[in-house]
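Consider the single chain below, provided in structure tokens and representing the form predicted alone.
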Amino acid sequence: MPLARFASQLADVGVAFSVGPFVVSLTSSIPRVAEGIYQLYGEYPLAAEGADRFVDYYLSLGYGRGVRRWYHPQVHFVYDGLQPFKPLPLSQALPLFEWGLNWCVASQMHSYLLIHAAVVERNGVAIILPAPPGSGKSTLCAGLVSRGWRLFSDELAIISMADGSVVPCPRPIGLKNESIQIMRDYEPQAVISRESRDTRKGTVALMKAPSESIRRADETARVGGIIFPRYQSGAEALMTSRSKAQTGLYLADNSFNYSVTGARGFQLLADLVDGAECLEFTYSRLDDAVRIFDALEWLQ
């Protein structure tokens, strides 16, 4: 639908759309939210209308109350009528939507095992990319999907309890600080949102998921590798082996619901690590990183 109609519906009854395995309904009368959601989520399928439609998360982004509507304006994130976070400056409305949606999924979606990691796929084989903040995970993920890899997620590895496959949830990739310009230069055709400055993560922007990744959001993949990336200025690209025991402990510590899933989660994580190549990867140039990932023998 045209932007004007989309903005009108968003402000009135809201817009419900599918994002991988869940449906989110968003309401907001803030123009920058309408523009940003339209830019980044415009290709996502709208949820079917009707009384039997199921929505996982009812969200809204609203202006601050009282004087905060006009003086140093703020934005509120509301989930099912509750406000789980403090308001942020209005300029951070779009990142707040992403951070809030991450929180909703991580705290509610216990029918899957959820791990804090990026996930990319090629030839039916998924690679999980877990790493702490500042490691270059999102930049590497953005670089790979700009060169033909399918985006599953930049933040959440969603593992099926039934068969251990990874479930796609292709949402915008969060870029921070220097990574924003790196990706603008590396992929000039990428759709990147306006920058939000002075956030708790510095300057942030969001890069739209590739159209093919959005279109294939119902196609799961088996896990072939768990690779821990680390950006190091001036370093040559290097892939080395990593202990499966260390890998398993790290994933357990960085799972949002490992303790909630109990014995099922333990066995699923153990099987996941046991069946995957466990590696560490140091890089400084995206072209080198893409070349090495493309050449992985177990992907062919």
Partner chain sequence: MMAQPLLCEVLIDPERAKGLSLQQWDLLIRQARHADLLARLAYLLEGQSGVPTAAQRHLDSAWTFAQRQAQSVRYEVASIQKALSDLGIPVVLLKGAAYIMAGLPAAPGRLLSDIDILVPKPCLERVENGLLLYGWRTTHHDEYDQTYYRQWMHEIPPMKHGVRGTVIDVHHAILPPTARLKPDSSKMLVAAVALAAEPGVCVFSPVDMVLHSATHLFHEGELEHGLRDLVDLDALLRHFGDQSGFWEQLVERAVALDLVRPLYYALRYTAQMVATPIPPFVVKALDKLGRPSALISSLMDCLFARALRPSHVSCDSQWTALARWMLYIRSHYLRMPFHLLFPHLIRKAVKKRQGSGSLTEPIVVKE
The other form holds:
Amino acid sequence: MPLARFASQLADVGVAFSVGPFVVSLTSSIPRVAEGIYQLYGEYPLAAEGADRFVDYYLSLGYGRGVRRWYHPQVHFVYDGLQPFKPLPLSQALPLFEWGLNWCVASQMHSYLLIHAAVVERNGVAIILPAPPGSGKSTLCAGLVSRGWRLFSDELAIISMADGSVVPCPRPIGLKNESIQIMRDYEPQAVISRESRDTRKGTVALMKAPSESIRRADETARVGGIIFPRYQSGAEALMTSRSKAQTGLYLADNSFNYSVTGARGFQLLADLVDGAECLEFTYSRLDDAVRIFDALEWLQ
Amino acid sequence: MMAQPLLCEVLIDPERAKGLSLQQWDLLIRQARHADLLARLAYLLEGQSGVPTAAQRHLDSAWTFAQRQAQSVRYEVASIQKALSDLGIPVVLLKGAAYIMAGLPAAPGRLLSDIDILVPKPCLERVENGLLLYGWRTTHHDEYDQTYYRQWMHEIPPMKHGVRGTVIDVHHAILPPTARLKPDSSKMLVAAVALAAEPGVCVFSPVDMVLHSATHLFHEGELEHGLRDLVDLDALLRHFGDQSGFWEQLVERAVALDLVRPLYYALRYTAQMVATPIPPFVVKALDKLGRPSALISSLMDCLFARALRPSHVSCDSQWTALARWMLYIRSHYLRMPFHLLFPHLIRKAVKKRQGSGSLTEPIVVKE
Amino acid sequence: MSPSGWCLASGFDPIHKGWSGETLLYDRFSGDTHVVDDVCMAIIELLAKGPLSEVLILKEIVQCLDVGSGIDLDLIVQQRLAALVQLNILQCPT
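Moving from the form predicted alone to the form predicted together with the partner chain:
Once more the chain from above appears, this time first in line as the rest of the complex follows.
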């Protein structure tokens, strides 16, 4: 579908597409949104039409009412008639879409255990990368998926309640500040959106998920490792082991809905930690990181 | 006559969900979510074959949430019991918390945002102090709000637990003292029934529970939850309606407590919206005792038929917002004489406008 | 509340999984999750059978844990008891 047709459909009836396990319908008449979504989500499968269509999240991004639109334009995020957030400057429309969709899933998809972490996969084995801010989690994730690892998510580990496997939800990777240039240099082929400046997190840009990850979004994987990355300027790459109980507690604290899932969530989390290598990884160079991840014994 | 929303059709007869297309399931889930009835729907459809996976995932999610919330209610009630048991004051749980603790059929899938309790008015200060001692803090630090609550309301400002963040609304009556109807809440306190599991904690007797739910729905003006409240009433009436003498007592009690009119509306609209079976003799008795004039009656039918639909865009007509607004004004008017009400509503409207810019930032994904 | 000694908090309903010295524990009643060490777990398992005085707790712990000499187990147990009260897992004797 050419951009012009995509934009007019987006403005008119909206476009519904599959993002991993979810179907999202997006409506927007904002040209910047049409262009950005086309660039980042153009390869995602379109949802069924007519009586066979089931949409999980009806979203729209609009200008809002009033004259403000002409001197200080803003973007409003609307979820099925509700506005869970205050509007943001128009330049932040794409990050707002990502935040908003995260919010929808995190606040109402309790049929999965949802953990704030990146997830990548190779040879059918997934690695969860949970991390505090500044740990370089997104950069590491972007680096790995640029070198053949499959992207599951850079924000949201979605764990199946039924069997503890991770469910892919490949979406654009949020890059912040200097990571944007690092990724442009590291992977010149990467598709990276326009930058949004002056967000809460500084300058943000979104890197499109690799095509293969989008194509294989229905292939789940078992969790082989839980690795806490820590970027430390000048440090030699070093992998050390980590307490399983503390890893479990950290994941519980950094889960969006662990507290909602009760005893089932606990059991799932305890089994997850039990069956996975729990490690801490300090690094300063992306190439080292990729080499060490590629060589992980339990992945072969 | 407006078409019945799909959600109401399925609430009345869960079998109706069989054979829905995916697109209809999509609509059903959205209506139920907006009406705060998604977990209730999950309960009603439990074990039914043919629910598509895409819809089941949302039902499971809501059910998980409701179950966890019910557990948290049990924990909170135990904490309240601990905080207040030494005072020897009867504490009556109201609405959602009462249904959950009493294990009533209205409980499964019932969501709530806070725990409501009723205590005798003379004990209010001791209750407040007891809760403060166990970690609850007052909210609404604005002096106007504090004074407004304490002078005109039937509850004190909500209290929030400092660690858990859970909220208790402490009531001393079921309606404000200025309300046109004058139910004697102390009569309801006396008739309350103790919970076996929590010494000192009670719930209303069956008839009072129904009357309170009806009064709440038709006087509080929160009609976005209107359908949810009708579903509560439906479950209570179907459950208690089988007990011998219940319906006779219900009408008698409504007369004794000055709550005939809310009961009249409650039975009328549960029957209309969710097909609650009401014995004909009750309908006849209430027609005689509580039916408003023909003009008011048709106006109310017209307003409630719109306002009680699920608060979802698919159920809204151009008149829905107006109907909800008129009923909101009505609820305030019923609670307070106009010379007191008017300045208050203006103040609320001004505060709302001032506050509208400070909704939560999208700080949801933790950094 | 038992006047006769230390006991588990009323309602406390744990499930847990342990790995070499540390246990991840979930209380189904409060919804809280904790990491506790072997001494704590031993105390919890002991008190699950019924309330006990501090002296008896210490006696039992010595038997079920393999502790080397020179370790002030008395002090350790005291600290753990206090910590478990903080976590709403135990109730003090009244």
